[in-house]
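To begin, one chain is listed below as structure tokens, in the form predicted on its own.
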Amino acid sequence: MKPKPKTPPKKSTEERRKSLAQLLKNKGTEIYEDLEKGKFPSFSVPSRSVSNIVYDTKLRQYVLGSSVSLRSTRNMSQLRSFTQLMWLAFFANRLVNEKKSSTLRDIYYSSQAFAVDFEDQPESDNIIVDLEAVLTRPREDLHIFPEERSSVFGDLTIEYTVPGYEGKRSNLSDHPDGYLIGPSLSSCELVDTSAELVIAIEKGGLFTRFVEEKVDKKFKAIIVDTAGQAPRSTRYLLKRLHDEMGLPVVILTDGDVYGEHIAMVIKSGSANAAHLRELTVPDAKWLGVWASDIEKYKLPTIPMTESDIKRITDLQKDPRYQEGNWKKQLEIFLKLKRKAELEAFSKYGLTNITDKYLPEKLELAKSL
């Protein structure tokens, strides 16, 4: 089995839970102290406006700048959002201390039981992000998860930490459909693996093909289905596999501008999560499908839409796409005005992508 690399010791799940519970308690104490002093309670919320989101070249990810906004009970127009944020902190505190989980949808409906008014779920979701920014901790640490799930397969032994399963172990190659990346996988301990790399792939169908073709054994890989734009829990797992298990991460996406951006978000994060630090793998490598691969492999293509073209021009303004292969591939996409899916390799046979394309790309990755 591959030994864990020598990295600074990671806090256990219980240590993280206790740390977060204390952080929430401290925030609550501040509110009570303000009231006792006759002061108007308030929250300082890091601004998530576009002007306060900057790309940090040292961290290689988007981060929030120094601007903050005050959510104060002194201001009548802010009372509603202050109450929503305070209630959410109260609810999250219950989840953490009772070791319960909730979904984003659950949060929206639970608020109604407390007569807390959210206009719709997007407003509720937005307040959850505000709380993340205040605490600088992801919603998953608060036991709040989205409905979306992606999957993982390969020789990785994990040990569960969720209530009722503490200490139980599973190997992620035991189930042919893979394991859903949900709360139990997000919080589990990574025990050991014989894998030497992680392959993140955008499509569920190709994930199944890779499992069928035993890509995990042929290339000593853990395979992760990102289910399109990777959910946070998936990005967190990719980071843990890289940092804790010392595994390089490579990414396969459709040959279009959205696929290129899926890879970039895994590598350097998104503006929407600029307030978080545990979701990026800066050393991850995007292997394709590149725009240049469309011509090289003579792949069947689909015409780009006006929306596709606009997305390319938008990304060309992003500082992360200003040099190297990222810039080059956007330019080729814009020149071709055509795109291709991973499934396009089936033109040459169902296993062409695993028999020819993947080995060539993994070899190329050594020089990237």
Second form
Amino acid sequence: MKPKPKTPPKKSTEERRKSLAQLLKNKGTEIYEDLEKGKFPSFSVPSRSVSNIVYDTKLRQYVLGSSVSLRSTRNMSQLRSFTQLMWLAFFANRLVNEKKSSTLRDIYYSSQAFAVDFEDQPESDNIIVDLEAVLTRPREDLHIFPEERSSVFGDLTIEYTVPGYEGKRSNLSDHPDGYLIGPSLSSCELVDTSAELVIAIEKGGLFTRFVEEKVDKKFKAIIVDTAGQAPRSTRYLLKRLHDEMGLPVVILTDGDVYGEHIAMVIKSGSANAAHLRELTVPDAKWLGVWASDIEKYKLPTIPMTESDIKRITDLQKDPRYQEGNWKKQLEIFLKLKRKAELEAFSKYGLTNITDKYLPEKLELAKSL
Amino acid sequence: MSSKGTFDQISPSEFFYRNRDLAGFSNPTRSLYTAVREFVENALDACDQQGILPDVHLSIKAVDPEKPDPKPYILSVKDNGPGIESKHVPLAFGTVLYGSKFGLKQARGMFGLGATMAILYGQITTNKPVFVKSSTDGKIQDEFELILDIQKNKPIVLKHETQDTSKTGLSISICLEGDYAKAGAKIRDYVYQTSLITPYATVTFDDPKGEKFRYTKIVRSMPPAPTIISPHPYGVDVETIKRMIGDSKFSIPTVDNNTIEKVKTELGLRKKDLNYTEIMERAKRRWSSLSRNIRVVIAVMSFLKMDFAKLSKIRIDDIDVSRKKLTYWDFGESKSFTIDMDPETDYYKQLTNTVQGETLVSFLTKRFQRVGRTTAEKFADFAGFKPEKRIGTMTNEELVKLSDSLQKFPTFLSPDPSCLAPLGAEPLEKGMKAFFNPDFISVIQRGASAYSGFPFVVEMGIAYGGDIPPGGTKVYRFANRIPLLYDEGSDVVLKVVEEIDWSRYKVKGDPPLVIVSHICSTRIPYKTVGKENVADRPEIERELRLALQFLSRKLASYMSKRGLAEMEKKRANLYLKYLPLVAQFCTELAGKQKEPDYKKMLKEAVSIEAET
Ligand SMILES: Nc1ncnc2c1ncn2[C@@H]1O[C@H](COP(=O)(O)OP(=O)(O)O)[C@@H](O)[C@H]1O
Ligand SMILES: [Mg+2]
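Would you mind giving the form predicted in complex with the partner chain, to go alongside the form predicted on its own above?
The next block holds the full complex; its first chain is the one shown before.
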């Protein structure tokens, strides 16, 4: 039942690092030569304005359209942000070469050592996204991580590449709290696994329950806690587990519109990351909790808020929700105007969710 | 005797004494300020009229500095003007409505009122005399000590001495109740602004606290002195016309012994007695040298056919020119006689002229400015009068019609501005430069214009930056070279300034901006007796607006040049900051050792047009 590994991308972490270093060097050289020639250098930054974000049905994710804007040093008003972008490339290059990682907040403060000033962190965050778009590489490749972390547990052997741990291996079932998905997990090589499935789950509480109930063994699964909306490093890991290890990915969320969308973002990305293409698992499957499960399993519910309902109507305009189960569940939510959490299964006993619901849903998923 | 009470006539001084707040002497604060103004303005007026570059020294000293305000102060003003002839001094300063500036021309003072009111106020509040020193020849100085007899509107000279001197000029010193604590700011403002609009004058002020303010001459040329001119037809009302007719018309002299003596003197017959025919012949020979009064008496004699002896025994009762009858009372016969006058004789014409006044056409051409014969005739037609209509025969209704028509006749030439004395663009500019040391300045003097028959000229200057503090537009308003300091709210100048949309002229925020506005006119249309704000006459408003728009356009073009320069500087700084960083970062990225040579680009960067 293990799907065949997808063809190309067993591209090792080291290779990725090298190609990124080359990319950065090329950009640097371009600009260096411009200056030598007395030419004002510029970057082409793909436009991230709403009008340039389109849904690519083939890739099954949001992508940026063809519109690019030129950030040129000829233009006085762009000189500062050009320099910021330049600095970031320079700084990321050091991070990558020195195999050091930093957080978004670190970046904001580091800039000050170089007389490159950012007004505030949103400004530096924004420049980071610009650089991602210029290089078409996620910031994690540049060793820049957000503060939020999620975790993973299961039989997966990895080999670290971070300095001081090079070549060292770990099995991710060694620690019962799971492993943080941080810089070292983002840059490690995936070596081996006996698992046949990845279960991504929205909530830390349920993740712990799953570990306790040995879901990893019972279902031959690697369990990932997305801690709400999955951070990019988590989505990146999910993608690698799917692409490199050939594991199918299933998702369990709360039974509400936010849960449904958490699943959708893992499957086909977010508009915010339309400039990146390596963060989606198009084959991932949302197991539940569906709106239809609420009635079917007679789950205790809570009423929806105004903003829940607004979110439903917004998503109904999204091209990805125009058909199939995605569309149907939204409609049912809207009709019920009530929602249910994953914990609602505890009404039938604490293990009900792992003993009954999960197997039923996995069985059902095969036909999805 | 009637028991209904008595009618008293009060003297003009009495009147002004009772209504002194009208003239600005309502309380110690206001009075001190007004007194300063009156004396300083008199000094400047006197110098202006004689073409003397004024040096005016003002000093205010407390009689007892320890006392709290209000308290007595000694106010002295000294000038280097022409002085006043000794015999006029007591009258000029001891009588209200005695002055030399009644004529139709621009001056600061107007009614022969100011100085005397200040003196009057000082005398009432401190019971001290006024000291005046005056020299008209620069050799001898008359020194007076005067007090006023308010009831009689008459000066009383307490002391009059003469001294040797080397300078002409006048100095005056009074003691008055004042409140410098409250009036000080106003007075200092007044002195400052007066110097701004009088850049050809040196004005100094020693204040009671020992502070000295010195404003020395900035220019050494004076604006040409204004000339006195006749009124413009648009500028007169019925009352004025009546007064003008009165001036031009002689009443029939009474033929008494006094008159007969005068006739004899003019004919050279004081020692000689001639009969009637001989008298008439002699008169004919000397006609051209005879005065008007005498000619009238001769004309009357020609109809009476009497010699001097007979003439002294009658009384003329009526001369009816239209019915050509002359009536007299003969004392000898105790009887009234009426004789016919022959209308064909020159003597008859002489009488007509005298009694009925001149013709409408001659009245208009001689008594008004810029009215020629043709215009006068066209006007007569317009107003429905015969051109040769005698103005002395006009009834009250006709006079009203005449006055109305004068206002309505569309084609009178605009008023003659030679009676005005604007400061001139150049001195205004120099003055403003010296006062504000601005980054930008522009001034304009508009051509003469008129409202209701009164000519006026608007001068305006605008200054930006330099020593001017930011905080928004400051407007200095002047009228006839007098600063207008208070009651700003409803002034026409401020209205025009407020209406301007500065953003259209590239002026933003609270700019360091000064506007100086000067209106000159034979009559400034003040809104209040306080003479601090000018009413909005459309003609004046229009001139002010045009002047301000002109200046604002100049300012705008300066501002955009300045904007470009600032932009260039900003550019240069930005590139200087960022280009080295870009060079540093790309060098490391590209894996090079040496930084690229970007220095030449710094220069080029500045010249790039801003791209947006
Ligand atoms: N400083 C002076 N120098 C020469 N003449 C003066 C001076 N001050 C006043 N006078 C004369 O005295 C007159 C009366 O002055 P004032 O009472 O202030 O009336 P006004 O200034 O309205 O004519 C003036 O018209 C002027 O002829
Ligand atoms: Mg005066």
